[in-house]
Every structure is written in C-alpha cells, then in structure tokens.
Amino acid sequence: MERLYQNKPVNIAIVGAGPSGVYCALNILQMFKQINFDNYLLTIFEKGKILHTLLPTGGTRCNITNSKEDIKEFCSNYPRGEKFLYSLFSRYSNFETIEFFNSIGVETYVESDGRVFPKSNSSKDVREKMLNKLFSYKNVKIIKKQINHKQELDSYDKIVISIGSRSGYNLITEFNHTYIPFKKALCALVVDDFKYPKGVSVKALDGDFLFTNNGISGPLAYKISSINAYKDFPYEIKIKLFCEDYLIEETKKFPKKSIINVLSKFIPKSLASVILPYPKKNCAEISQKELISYSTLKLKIISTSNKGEIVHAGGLKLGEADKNCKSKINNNLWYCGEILDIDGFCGGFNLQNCWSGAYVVAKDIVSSIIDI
C-alpha cells in the first residue's frame, strides 16, 4: 500500500489512560497502521497508573462485557444514556469487543448470567495485554501529568477527553459544555437503624444482596443505588424477598410449626429472627396479612457507602455530543468513557460503554484526517 503523508504531522491528545482512553488509542493506532499512515504523534496524558481503574473491575476478574445479543435489551441496563448508546452499540458491539481482546491474546468465556470474563480471571492479565499492544506501536508517548485546563491542550489538532468523572468538571466547563453533577452509583448503601445480621447473603426475588456492618451491598444494592443516584436521602426501598403465596401454602401444610422454622425455608434464619416480632408463634396463629408482610423487606437508606463497584452518574450532557461523541460546540474535541453522562448496572455494561465509545471516537478522528 502506498504510504500517506501530510505536510504537518497530526498531533493527537488523549487525556486519561483508563479503559476508554487506552482503547481509543489502540484503535487509532491500529487504524493508522492498516492504512499505512504514520505522519502523526499520539500523546496520552495520565497522572496515575495506566489502566489502574481496570484492575478492580469484576472483583479483579475484569468483567469485560456482557453477551446479550439484542441491542435494546443491552441498552436497558443503563439508567442514564440508554438511547444514546443504541447508535454506538449498533456500530461497535460487544461481540466486536470480544474479537478485539481475542486478537491481543485475551481469551474469554461466558458465565451463565451472560457476563464475559477473561479465561485467566485476571484484570491484571487484561491490563498487561492491552499495554503490551499499546507499547508495540511507534508514534505514541505517555506523559505522567494531570491536565486541568484546556489551554494546556492548545497545541493539539485532535483532543479526546476520557478522564474519570470526578476529574472532569474543569475541562467540561472550560470547553463551555454543560456539566451534569456527578453522583456515586453501583455502591453499597447505608441503612438507618441497622439491626440485620452482618455478613449474611440473601437471594431475593428482586436480586442478590449482602448485609454489611451498616447496610446492604451486592448486585441488588448496586442496582438500587444506580437507579436512585439523584434521589435525596433518606429514601425508603422495598425488597421482594420471596413469593408470599409459597409461604402461605407452607403454613397451611404445617400449622403447628413455629413461624420462624417455616419462614427460614425462604430466607436465612438470622434474617427471619429479625423480621418476626414473635418467632416462636405457631403458623396457625399468624394472619394472612401478616404473612404477606414478611415477604417484603423495607429499608430506610440514609447514604451511600464507599464500598462497591462504584461508577459515577453524571458528566458531559449527552445532547452536546453528536453520534460520534464529538463536541457540538468545539471542533476537533471528543469525549468517551465515564466522562459522558452514561452509567450502567453491574454485568460488564460500564466497560462496554468504554469500548464502544472509544472505538467510535477513534474511527471518527481517523476519518477526519484520512478519508477511510
């Protein structure tokens, strides 16, 4: 293939070396290599360790993505950004993500719930493979620096903002964009008047959760925290523990049994002992209305906790970015990753937002330089 040149090298800056920033860089580098274009310099700015935010994902196993095939079903797992993501995922899907990781030596497998993990079950391995690929390219350098002001980027022709949400306020506002306040999501919740058995796991109808020393954690708690990210504290939640019809049926079969023994067939006995006002009562002594009340756990949430998966809702207002995540206000400026007002539930959804957005941004940048 004939090598392509421009009079002046194209200077590209990526601010932030998290999953979206590095993935964007990898795709830009790969696309340029495919068209034999090397008249550019790609600079990545990162104040901390490259891809450090990838390490705790999926409980350190790195839940790369989810295997759901239907785009609408996939997008329904994002409390914020669902409609915006239809376009991104239709152009770069979870299956293309898996192909990419396979191509750099990260083999994957799918769990029964649809979550996709590396066969190594190690986020360190995924990080290492991504960095090995990144460092295999020329024309790329990494500068250990935090970019706080847009003036620091004046010398660059193309700019990608892919920093984490908490660091993004200055750049979003300095580029005259609307900032949606950041709120913690996918985190544990603190419960008022906590009296529940610490460390006990519960498989409820609404989802699995775990009692901590002052509240609840686990998949259901994370989902609740995400949905209610902008709700004022305190607020009340109701968790459906089991189908009350089964409890009613069981009490009819064993009217002389104590209610705690029967209820313990549906929830942990330590939880049943907290819920029941009179645990030693026989089933025959309990009214149907009271039995029904035992199927739902009511909790008063007073704050979020610093434990959990923790992503952040908020960021750049999506209406100010086009379908390629390019700024509608500033030419040659793109955003991808958590800096956008997009966040998803547990299950690989937040990382897929990073991968798809980063790819689309990479392709748009390359297309703006070379007609591909």
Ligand SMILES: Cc1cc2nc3c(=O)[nH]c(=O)nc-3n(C[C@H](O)[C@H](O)[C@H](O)COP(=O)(O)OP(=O)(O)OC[C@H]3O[C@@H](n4cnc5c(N)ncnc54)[C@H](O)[C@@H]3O)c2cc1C
Contents of the next structure:
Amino acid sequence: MERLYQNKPVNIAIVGAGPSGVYCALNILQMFKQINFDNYLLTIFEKGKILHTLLPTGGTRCNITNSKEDIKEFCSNYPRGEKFLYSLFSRYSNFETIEFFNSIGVETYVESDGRVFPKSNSSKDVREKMLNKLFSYKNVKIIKKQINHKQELDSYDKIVISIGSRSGYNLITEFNHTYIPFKKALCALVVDDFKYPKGVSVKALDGDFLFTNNGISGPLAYKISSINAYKDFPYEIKIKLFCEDYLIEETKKFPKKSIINVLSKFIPKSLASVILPYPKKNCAEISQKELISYSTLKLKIISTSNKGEIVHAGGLKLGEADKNCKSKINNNLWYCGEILDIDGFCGGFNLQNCWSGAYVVAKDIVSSIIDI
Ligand SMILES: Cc1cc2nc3c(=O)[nH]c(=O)nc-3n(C[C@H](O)[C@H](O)[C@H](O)COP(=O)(O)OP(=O)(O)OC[C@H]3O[C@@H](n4cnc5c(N)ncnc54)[C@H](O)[C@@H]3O)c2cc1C
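Show the same protein again, this time as the form predicted in complex with the ligand rather than the form predicted alone.
Below, the chain from earlier opens the complete complex, with every other chain and molecule after it.
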C-alpha cells in the first residue's frame, strides 16, 4: 500500500446527497476504514434534506434493485446508458448491492417479477439505515448548501457530482462538459381526443396500464414515455391488447352472441364499448379484418402529463466520462447517478445505476489516493 498523498489531509467533496451521493460516501468511508487510512475529510453538500429523494421511491417501499442475473438482460432495461452500464455492472452488480444493504441492516426480499424491496417495505427505514451508517464514521461533514459554481469547489482535491440530471446544467457546463437537455421519462402520457373510461385498468399483452383523466399511466405508459423521451409530439402508439386469434376463435364458437359480450372477455367492457362502432352486432356480422383491428389500441400522444415523473433522461454526455465515471476533461472530477445520461425502466433499475456508479467512483477515488 503506497500513499500518494503524504502529509496534507485529502479533501473530498460530494455534491448532492441523493442515493448516489450517499452510497458513494458510504463506500469511500468503508474502503478507507478497511485500509486504516484516516488522513482525509469527506464533505457532502446537499441543498435540501439528505436522502430525501429516496423517500418516495417504490411508492415509499423503495424498490432497491432488480434480481435479474444476466447482466446483458439487466442492461437492456435502460433506453439510455445500456453499454456504459455493462462495464459498471460487471464490476459491481445488483447482488453486491443487496449484500451491502444486508450488511447495514436492510434485509431484502424479491417479488415474483424480480423487483427487490426491503423486508420492512419502507424507504424511510432504508434511509435511516444508510444515515446511521454514514453518521457512524468520523471524517465526514454534511453541509446544507446549494453549489452553483465550480469555483466553490476549488479547494477540494477530489470532487463527485451527484445532483441528478434536472439540476445538472450549471455545473456540467462550467466544467466544460456537454449537457444533454433533460426530458421526462417514466411518466404518464396525455392522449389526443380522449374518450376512454377514466380510472379503468387494462392488462394488455404489451403490459399493464390504466386510463387517467386525459391519457394513460401505469407500467406500460411509463415504458412508452421512456422509449420516446426525445420524440417530438404528437406521436402515435399501438398497444397490443390481446392475441386476435383467441377473439376470432371465440366469435366462431358463439356467432350469435353480441360482439361486446365476447370482446369483454379480453378487455374491460367499458373499453370495449368505446372501441366498438356497433357493440350490439352479432359476432357473425363482423369481418375478420375488423376483429383483428380490435386487438390493437391506437393512441395519439400529445404530451407528457404534468403530474410527477419518476426519472429524467439527459445529463452528462456519456462519451465524456471514462469507465470509472471520471471526467475525461477535468482531473479529479467524477459523476454518478442520474446526472449521467442514463435512465432505466421501472423495476429497480434507476437505483441500481446509482449504486453501481457510486461504488465504482468510490473505488477509483480511493485508488487515486492510496495505491491499493
Ligand atoms: C416518485 C419516484 C419513485 C421512484 N421509485 C424508484 C424505485 O422504486 N426504484 C428505482 O430504482 N428508482 C426509483 N426512482 C428513481 C430514483 O429515485 C432516482 O433514479 C434516484 O433518486 C437518482 O438518485 P441521484 O442520487 O442520482 O439523484 P437525486 O435523487 O436527484 O439526488 C440529487 C440530490 O442532489 C441535491 N442537489 C441538487 N442540486 C444540488 C446543488 N446544486 N447543490 C447541492 N445539492 C444539490 C438534491 O437536493 C438531491 O438531494 C423513483 C423516482 C421518483 C421521483
């Protein structure tokens, strides 16, 4: 072990105490402790309440990560950042994250769809456990302050920016990096000429969604919003509701039944009555072409909803960070979490981006101070 900094304490700054900033701090502190190094001071700048952005996650249950084992499959859940994450996840995976949380007293369980939650089902509990661990270390200081300019960080030897993509513009550009303008991703969508049954949930072949007052929300809507985050409005989407073969088969079995009764076996009756031009017609009277058309819902999306989004696309251009999330332009500068132009679908993928990036940054910072 060789000390690259001899006498003066190393001053490390982390800007933003969301999940990525705090996880990065916890890992730096743990790594230094493991090698008995204490000639440093870690300062965390947070403009609001520390880890407040963790509280609403997973509907306050905190979907910490996803249990998918295959890294390639895991990465396919990120419309932006897939390749970059492959390298991060190869070095620090969802399983290492779960181990870390277990080690600080957060036990976890896996839902049937692969989402991982704390056994307490409480994001407040996860926040508390992370903060208890953080406050158990000495050389750490938390300052309630908004950092607006890079000059405010001049006295620090190592700097981590983890402020999320929405508020990243100032710092990213002052550090001469390219800022990809943020867009809402994982949000509800507004539908043109909205005539659908409000509040009704649909289990479609493509995924689950529900009709809001003016559009669609729910997992499938979020996924569509994420994939199309940078598409101009309006755009058209097609949702496959069910397999048309089953409807055709059913109409053959019951030619005298009204089409609305048969179609209602596949989708909610209130939706069937909007889709069907003549709901009372008998099945035998409907052409096969028409039957097939009922299996797909075509919608014109005119905007994202102005009600709460889950994640933002955009942020630091990925080509300007190396595989350790270190700036290729400024020495001693790192980025982690949502501030990078990375965003994933629902299912614990966005937090996993924070955990893996934060760990890799922590390791790179520690290695740049102590040759381990
Ligand atoms: C309602 C909701 C539910 C979600 N649920 C889940 C889920 O269950 N699972 C999942 O994987 N993801 C979920 N997400 C996404 C996840 O919360 C984010 O991806 C994650 O919080 C990003 O963490 P971050 O630390 O990179 O940035 P942020 O969480 O945005 O934290 C940045 C921090 O920096 C501070 N800050 C900003 N600018 C400055 C500045 N200039 N100076 C000082 N401090 C600053 C902010 O106050 C904030 O505390 C959810 C998001 C929302 C909104």
